[in-house]
Structures are given as structure tokens and as C-alpha cells.
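In the block that follows, a single chain appears as C-alpha cells, in the form predicted alone.
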Amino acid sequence: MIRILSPVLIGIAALAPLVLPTYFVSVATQILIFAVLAMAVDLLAGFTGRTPLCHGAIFGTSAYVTIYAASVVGWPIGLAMLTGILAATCLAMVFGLLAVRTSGVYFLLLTLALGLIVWGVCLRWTEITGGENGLRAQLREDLGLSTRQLYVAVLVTVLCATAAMWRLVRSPFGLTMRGIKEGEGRMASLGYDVTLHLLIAFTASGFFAGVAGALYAVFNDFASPSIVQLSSSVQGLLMAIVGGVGTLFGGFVGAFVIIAMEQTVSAFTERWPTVLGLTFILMMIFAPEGVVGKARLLLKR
């Protein structure tokens, strides 16, 4: 099924800076950055049975370290992304390195505390971030990208990290993370190193959301400690959920739903956070699997 519906969608997605107005290509262009991020998340939470709430800090780190980097060193654009998503992906290693040996309740407290410290860094260390100010960039302007080019952009890199991980998951190795999120202890009985693993698994993920995060630098041209607060991370886990956890591609479903709703409903009242609860609590009630995981039970069926 997704074999075929892929080159349709991808095609759709491709046409759409054509046929929309450029406010909504702006936003298709914020659901496909958040979609990596989703995917990202997904990648422990439904691949390796750890759920993380550090994901936003990572994501936002990457954001806050391209900007620097552009905008207050000088760097060109694209070495201050590459920076952007090895900070990413160097701070998710170290997060990984304290947070695999736990698991469930220990592992979601310590990933919230490690995402915390990353906040309360961005929050105090003015020097640096601007603190409450943030940094502020012109990064799409000095590539001399539309809101169409950008999108277009995106989205081929999008794409490409989509592939990659689709790969990732399809290995071996993702075969091995698909085991440990089964049977953590038969997969150690096996001769398997898990928490070796895990923690490749955990870098690979933070590095993926380094991606977003630089895409989003780039798309936004501001960051503020409200990017990596634990609300950034939150999204992103809802984002996966409301997709379907183990999908994967459910990150696209996660992110078009929420930012869809975030930006219809609050055209029309200002409680639209209320709404959204609601709608998360419904869905959660019909449908635990998410949007994606139950279109494969009905498909079964």
C-alpha cells in the first residue's frame, strides 16, 4: 500500500507550491520540517520502545547553533546547517549515553530533565543565545530563496531523510531495535550489546532532528528558548502519536493534522489549544494506534 500511494503523494506534494497560495506553502513547508522531527522521535518511541521528551531541545539546539553560526561567526549557510546538525547530533549522544540504560517512566523523566538544562542554557546564556530575545537571521533571504523555492527545498531534503530512515528501520539494525523494543532481555540473552544499540539508535534520532532543527532555521530565521522547551518536544511526540507510533510515515499524518488544526481552529476562537486537547483525547479513545496504524487494521480487515 505504501509502495503505491508514495509516488502519489510525493507527487501531490511536489505540485502544491503551483497550486497554493504562498501562505499555505509556507505551512506545508513547517509540516514537512515537523514531520522529520515526528519521524525522528518515532524512531525510539516506536522502534526501540523508549519514549523521549528531549527531542525539541535537540531539535532547537540545532536551529540555535545554524544561526550562530551564520549570522555571528559569518559561516556560509551550508557549513553553518552541516554545524548545526553535528551539535544535534553530538548533544544526543550525550544524552544517550545517560538515558539508554533506563527504560519507561526512568527513561521519559531523565530525557525531560536533560531537555530542561538545555532550555535553562538558552534561557540564561545571553551571551551567546540572546536569552529571552533569541537570535535573529536572514538566512533565507541571504540564499535568495521564495517561499516556493524554499519549500521545494525542503522538501527534496525532506525526502531524503525520509529514505534514509525507511532504510534505517528496514536493516539489520533496525530489525535488532524492533527485538529490543520486544524483548529487551531475550535480545541480550542473544549475544546482542542493547545498550550499544540503543545508543546508535539515540544518536541516529537526535540526528534527524538536527536536520529539522536547520531546515527550520532557515525556514523561520529565529530561535528562542521557546523552541527547545519541553512544548517542542511534546509536539513532536504528539506529532508521532496522533500518526501512529511505529509507522514512521506517520509523521507526515502527525504533523499535517496538528499544524492543520493549530491554524484553522484558531482563525475561529482563541481557546483552539482546548479543542486540540479535545481531539487528542478522542483520538486516543477510537483510535490508539493513530491515523496510520489504524488504516492498516481497517486495510487488514
Given for the second form:
Amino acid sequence: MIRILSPVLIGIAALAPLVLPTYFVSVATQILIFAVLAMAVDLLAGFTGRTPLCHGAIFGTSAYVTIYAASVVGWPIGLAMLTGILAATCLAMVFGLLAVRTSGVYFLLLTLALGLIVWGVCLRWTEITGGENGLRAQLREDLGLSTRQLYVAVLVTVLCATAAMWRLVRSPFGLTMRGIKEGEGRMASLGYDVTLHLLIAFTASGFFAGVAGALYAVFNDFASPSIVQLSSSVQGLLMAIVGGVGTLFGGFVGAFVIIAMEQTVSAFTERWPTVLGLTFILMMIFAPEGVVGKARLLLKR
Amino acid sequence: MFEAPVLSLSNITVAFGALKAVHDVSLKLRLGERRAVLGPNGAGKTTLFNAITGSTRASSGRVVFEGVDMTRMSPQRRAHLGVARTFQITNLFAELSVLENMRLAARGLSWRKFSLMGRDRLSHTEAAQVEAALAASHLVGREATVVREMSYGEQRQLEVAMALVGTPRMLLLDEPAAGLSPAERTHVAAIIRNLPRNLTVVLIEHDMDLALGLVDSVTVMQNGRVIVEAAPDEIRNHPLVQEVYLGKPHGVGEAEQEGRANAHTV
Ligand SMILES: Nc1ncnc2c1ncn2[C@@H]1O[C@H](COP(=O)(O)OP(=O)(O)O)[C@@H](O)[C@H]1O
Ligand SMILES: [Mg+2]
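Since we've got the form predicted alone here, give me the form predicted together with its partner chain too.
Expanding to the full complex; the earlier chain stays at the top.
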């Protein structure tokens, strides 16, 4: 029943924005983009057991580079996006080199610090990044895409990225990641170079965060220090947690819940961060396994 | 005929601060030899294993395996040279199935573990190895079971199966029968007895009766040092061994000593 029903529901959800007012189409586009970011976080948090707090910075770097390459350098948008993704991947590799030897709260804090460096650079390197004013572009206009057309383009890209991540977690390497989460000592004694595997996982995760960032650049036409700051990393992580760490697809649910809430709550109050914090606490108390994780547990019964 | 030792430890010391958990230990193992390492809790047996596998680096001394000095090598490099081990405290991937545990074990030494987009299947050779290791460990039919849901005894069997699957050249078993019922112990003893004869095996075991029936030679440790190295039939009546296992008998009669010895091994 669920197996038949869920693809139908997913299909309806994916196509609904085509008939909804443009405001909702924009929100839906944003949800899809952040779902990719949340899934990229989940690759590390859910599958290797390393919870990162720097993915906003990686995501934002890709957005900055994409906009810079397209609007300042004047490269074609596709090439600019690829450059953004490449920059994010390289940045993730450097972060990985520095962070993967640590774990637990040390990993969390180290990645947090690395993310803060990126934020500082974006804020201070005014000639390139525009400082607090950020970088503006008209990528969407240049592409000649309507809101709905952009949604479809993002949908297709996001589906491809999701399929690739799904393939990744189901591959031999995916099993290696889960093994590392469950027992590093055992992995080493079986012949695995845990550090190397973590570095690969970190880089792959950064690649997908970069994909999300490049899409966001085109969607938003604007990059400012706020997208690389800590709250952006926290939001990506929260989406992964709300959806369900280790479920991958939970990223869609988490992005939907948090962005839908943000849109609703912001209409009534300025205190969105407070509401977000409270939601998170309630979530941790009543459903630490996340929405998708909880649903799986209930279905198993 | 001269035969180079498979494993040669020279003057291994492992210090934790002021404590020398392993103190100046030297030993040699022949190809296919089966060696028991006995000794009371805290004697340094597990630490000695860790120094051999690289989980802990030796503070001084040399570890040479098949002519290769691996004193400074990482655990994974040593695994690639053919050193496999089980853990005293069960160290499995609890949330994964038996088959997934075995897959991880089987792929540890192959390049396939780097496949990011491939299917999570075993090659024919690997599948055959997994099947053989599961059969040797009496776990056939349990492939789909999640490890967390298995009995303790079965988890101990899986420990051995995972160490066997990469066709190691030397196998270190750290108290494989600890905490098992008598029936399960017999089971584990049979598994060890049926290991391939060209596999060099080192067995840490608390139960002297179990160990002595399985090995060619015995090393007894106490306070980090090797105090006796002898054939199994010389061990039980060895004065030093008796002293270690029974405590120094001050006016205790032979009969009572016998009784305490039994209490120890049942
Ligand atoms: N990582 C460690 N740090 C500090 N002390 C340790 C560590 N590992 C073992 N020891 C100590 O070393 C001694 C030997 O321990 P161990 O090798 O586990 O003994 P056995 O396996 O013979 O029971 C014990 O006193 C133990 O407390
Ligand atoms: Mg021990």
C-alpha cells in the first residue's frame, strides 16, 4: 500500500508547484535546493557518524563563486556553476584534511571554526565578495527562465543529485561509511584506512553541498555573508536532523518542515530563531530519529 | 631445517605512563604454530595483541612479521600483510546484518571498497570466502540477522568469522570463548581446531583446559612479562604457573589446591 501510495504522493508534490501561485513555486524551489544541502550533511552525520557545522560555508562558497564567475568574470552560467561546485569540493577537501582525524564534539567545533573563517573572508575581502553588501547578479534573467521553468530545472537537477547520493550510500563505499560510524577500530583492523575514507566522504558531501549552492546562486541571484554564516550551517544540519539522520530522503522532509515553518512564522513574528530553537528541542525530546526515522519505526511495528 | 619465524617480537615494551602493561617481551612463532597466551587478568595479553596488530604502538622493541618490520605500521597496513584479530570485548557493527559485517570484512583488503557508485555485491571469490568463513563459524543461515539481535554466543562466532574471511596468514584470537556457556565453548573450540593448518594462530584464553587442548605451545604472562614458555603438557604442573594461577600455597594441602584449580577452570 505504502509502496504504491508514496511514489504517487511524491509525484503530486513535485508537480503541484506547476499549478500553484508563483510565491509557492519559489518556496518549493528553495525547499528542493535545501533538501540537497540537508542530504549532503546527512552523508556525513548519518552515514559516517561525523556531524559537521561547516556545510553552510561550503554551500555559500559555491554560490559566491558561481555568481562571481558569471556576473563579474562573465562566464556562461553553466560553466560558472561548475566552477562553484568545484570550489566547494576543493574547500571541502581542505576542511576534510583538517577535520577527519577528530570525531564527536571536536569534529563539530573544528568544522564550526572552519566555517567561521569562510564567513570572515566573505565579510572582509570586499573587493571580491562585496563585503556586507554581497554580490548581485541576474542569472535567472540571463537564462530567460520563468519561476516555473526554474522550478523544473532545479527539480531535474535535484533528482539527479538525489539519485547519485542514493547510489553512493548503497555502494560498497556507502557500507564502508556505515562501518566507520559503527566501529572505527574494527575497520582499521580489517584493513580500512579510516582517515582516507572519511576524507573521501567529506569531499563527496562537499560536492553535493556545492551543487545546492550553485542552484541557490541562480535561484537567489544574490550572495551575502549571511549564506555562509553559522546559522546557515546550523539550518542545514537541523533539516537533516528533523528529516531523520541516516535516512537520506529525510532531507526533503526536513527542508520542507523548516522552510514552510519559517515562511509561516515570519508572517507573524520576528522571533523565527526562537521558534526554530524550540522546535528543535521538542524534536530531540519526542522524535530524535526525525520524521522519516520515526515513520520507519512506526511502520516496522 | 632452518625455518624463519612467521612472527618475531623482540623486547616489546608497551608503557601507559608509569605502567608497563607489556614489559620486554620477546617471542617467535613458526608457520602454522598454534600458541596460547595465558595469564591472569591485567597480565598484558590484550596489550600484547594490540602491539602486534598496531592498535597500540609499542613503546620500544620490534615487531617483525614474515620478514617485514611492521613496528611503526598502521593497523590497516598490518591487516594488508595478513594479520587478523578478534576482540576480547565484542567489536562488531551492531546495527548491520551478519552479511553486511562479512562484506566489510571481505572487502577490507580489496580495492572494491572504494567503489562509490557500484553495487554493494561481493565478487564470486569474496562470496565464496564469506560462505566458507560463515560455515567454519557455524553461522550459515544467519546472514540477514542484525548483529544487535543475535545471542552473545553467536556474536563471538561472528568475531571469528570476520577475522577469517580475508584469508589471513596469522590469526590472533582474544578470549574467543569468554562468557560462553559450556556447550558454546565446545563449539568455539571445534571452530579453532578446524582452522587451516597453515594458519598461524595465537589464542588468549582464560580457561586453561580449553586452551591446552588446542595449541602446540604456551606462553604465560604476568605483570607484563613472559614468565613461562613451554609445551602444553608441561604447563599444568609447572611451579611458576601454579603460583600464578593458584596464588602461593602457604600450607595449603594438595587436595585443596586441586579443588581450587577446578573451580578456576569450570
Ligand atoms: N589504553 C590503556 N591505558 C592505560 N592502561 C591500560 C590501557 N590498556 C590496558 N591498560 C592496562 O594494562 C594492563 C594490561 O591490560 P591488558 O593487556 O588488557 O591485560 P589482559 O588482557 O592480560 O587482561 C592493565 O593493568 C590495564 O589496566
Ligand atoms: Mg585481555
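None of these values were measured; they are calculated from a predicted model. So that the term is clear: the rigid core is the largest set of C-alpha atoms that superpose within 1.5 Å between two forms. Residue numbers count along the first chain shown, from 1.
Annotation: Cα of P288 displaced by less than 2 Å between these two forms, core superposition. After superposition on the rigid core, displacement of the C-alpha of G277 between these two forms amounts to 2 Å or more.
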